[in-house]
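For reference, the chain that follows is the form predicted on its own, supplied as structure tokens.
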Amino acid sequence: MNSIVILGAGNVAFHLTRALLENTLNVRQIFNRTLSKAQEIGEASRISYTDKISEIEKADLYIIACADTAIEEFSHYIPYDDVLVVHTSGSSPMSVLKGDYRKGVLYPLQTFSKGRTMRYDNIPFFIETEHEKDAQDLVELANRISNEVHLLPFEKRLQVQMCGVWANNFVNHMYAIAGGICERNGLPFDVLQPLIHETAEKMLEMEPKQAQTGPARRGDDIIINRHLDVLQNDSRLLQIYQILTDSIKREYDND
């Protein structure tokens, strides 16, 4: 892939554009429907950007880094027939693409926030493609920013995105929820730190059916009870509490 356009402006174009940049990747321009949004990655960049579909250059790759709502509209303004066209996204089948190019799929499993630095080498990516020769291309690319590269059809990449929606979106409102009862008590979520810390350490060692621990695991329906009293008054809470609860106990119903 001897040049690249990236069309879209959000956290994944900002990363993927920095990734394929630190790996000397030539990254040519940025398109994005909202011009500030493409210049803050141009200019930190030091590549060109527009907002207009008559300006898009000619390249070798065009990489739709955009929301899954999205992706559709952004495939109908590449004007060129002559080239692979990707989006980035793990729900959404590469027939969402709907030019007359090559078509295929350069899945990041990872979240991303603009704020960040990231480790870009440790990052699976999941490649699919129409054509085999347009696999080994992106496979090759893909191995220049990261040591974990696999082809999946869209039906596994779905599960896949579908296990990190249960990773890594769902923890996330889990310590949004802590942290909103850690200020209504007064404490900070700094607090909860050393326990997350350590609990993101065992996932590493072990398997995560080992490491589970707390009330629900032990059974233990007396301090299960006195969490339930303590979210009488908030009824959304207390049925996440009773789901969750009612999922670990019978994970180890036969333990």
Given for the second form:
2 protein chains.
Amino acid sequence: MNSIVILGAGNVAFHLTRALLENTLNVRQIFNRTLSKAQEIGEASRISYTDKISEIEKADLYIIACADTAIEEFSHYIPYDDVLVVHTSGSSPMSVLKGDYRKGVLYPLQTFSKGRTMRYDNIPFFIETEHEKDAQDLVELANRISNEVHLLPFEKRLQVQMCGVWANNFVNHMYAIAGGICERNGLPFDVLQPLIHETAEKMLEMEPKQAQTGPARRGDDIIINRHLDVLQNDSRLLQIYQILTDSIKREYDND
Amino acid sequence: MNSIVILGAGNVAFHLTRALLENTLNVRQIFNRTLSKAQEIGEASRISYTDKISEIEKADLYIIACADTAIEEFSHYIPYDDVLVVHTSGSSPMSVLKGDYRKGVLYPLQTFSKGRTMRYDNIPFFIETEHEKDAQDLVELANRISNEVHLLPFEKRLQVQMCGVWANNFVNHMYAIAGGICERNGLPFDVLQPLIHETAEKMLEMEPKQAQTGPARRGDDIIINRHLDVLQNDSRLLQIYQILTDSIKREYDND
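Okay, that's the form predicted on its own, but what's the structure of the form predicted together with a further copy of the same chain?
Full assembly next; the chain just shown is listed first.
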């Protein structure tokens, strides 16, 4: 992969460009339909950028890093056949790429925010390609960035992406609910920081099933009922509390 | 508080003893009904230990750090009136302490595991006492350990403890569900580590409501339906996925 063009200028495009450049891979150009966004990444990374389809440069690898709904459209912009084109989505099949080029997927399992500095060397990359040789090349490329590179077909990639919903989106929602309860009691969200961080840190040493604690784990119905009392005027939280408590109880039923 | 006795020898007792000693507070003795457990902490911290009620020393402060169900029993063991006795539970009222001594509560909001080294200086402590002067003394003591000390009555302490269920117990359950999905797809739990850590790290810079991402946040029903398909044979996970997705959608309805 002597040359790479990135299509898209969102959070994934931003961090992928940075990760590739940091590992001396040759990203030549950023294309995006909104020029200002391409410019932002282009100038930050000192590479050329464009919003004109006709100006998209010839390269060995095109990485389409955009919203799922835009992948197909972006995939039409690449007018070359003897190139590899990949998207970076966990939930789209390789077949959304429309073109006569060779196709593949390079999916990073991480949550990306533009403003944040983050490690790239442990991000899991999941790869799928039409052709064996392209898989080898993509694995080699991803290994320049990270130590966690896996070949994975679409059905399993979708499941991995769904893991992200549980471990990131739903976890974030739990933080938001806890933060709301703090707020209603006149306490700043920050009182939860040490607990949030210790809960995540523990995962480096323990499997989550071993690390589980709390009233549901112990089957402590006295405390559970006190919490349900507290929540009785909030049917949404009450329902979530009950369902998650039941789920934990069921998980440890045979202990 | 010139002298402290700890009653109990679980995770909270272990870390509280260590935190107090690290800040040169005078923990004189550990009492526990199972001698081997008191011995473990006593020897690690070079303080005396006993399993005999008659050997409990006279001290200024007694900290009962045991399971909620045992607080009342432990509270009978202290034969002095001119002392302060506190428990460390978020979900028990001060009144579970039975005795003619002065009463209080010193509740740390954190998840404690014996084997782990952890910071104490940011753990929030929530304090309640019968007498104003004891509140001052407990705040002073807790401030030796941590920068986050709050006076809080029982009703609010119960809510704070419930926040811990959301931000720790339920979050851990989300990790466990995600880990189970990884396992069923032949992937190690460790592929989730960077995502878990980034999700927690982000909370240092963003409020959870701003940090929320994912298909539910975007209202992306195509991806949501793909995930529901994947889960269709697991009614427990299907139900949780749907309820949390609905809850996130409702939260951002007015955006």
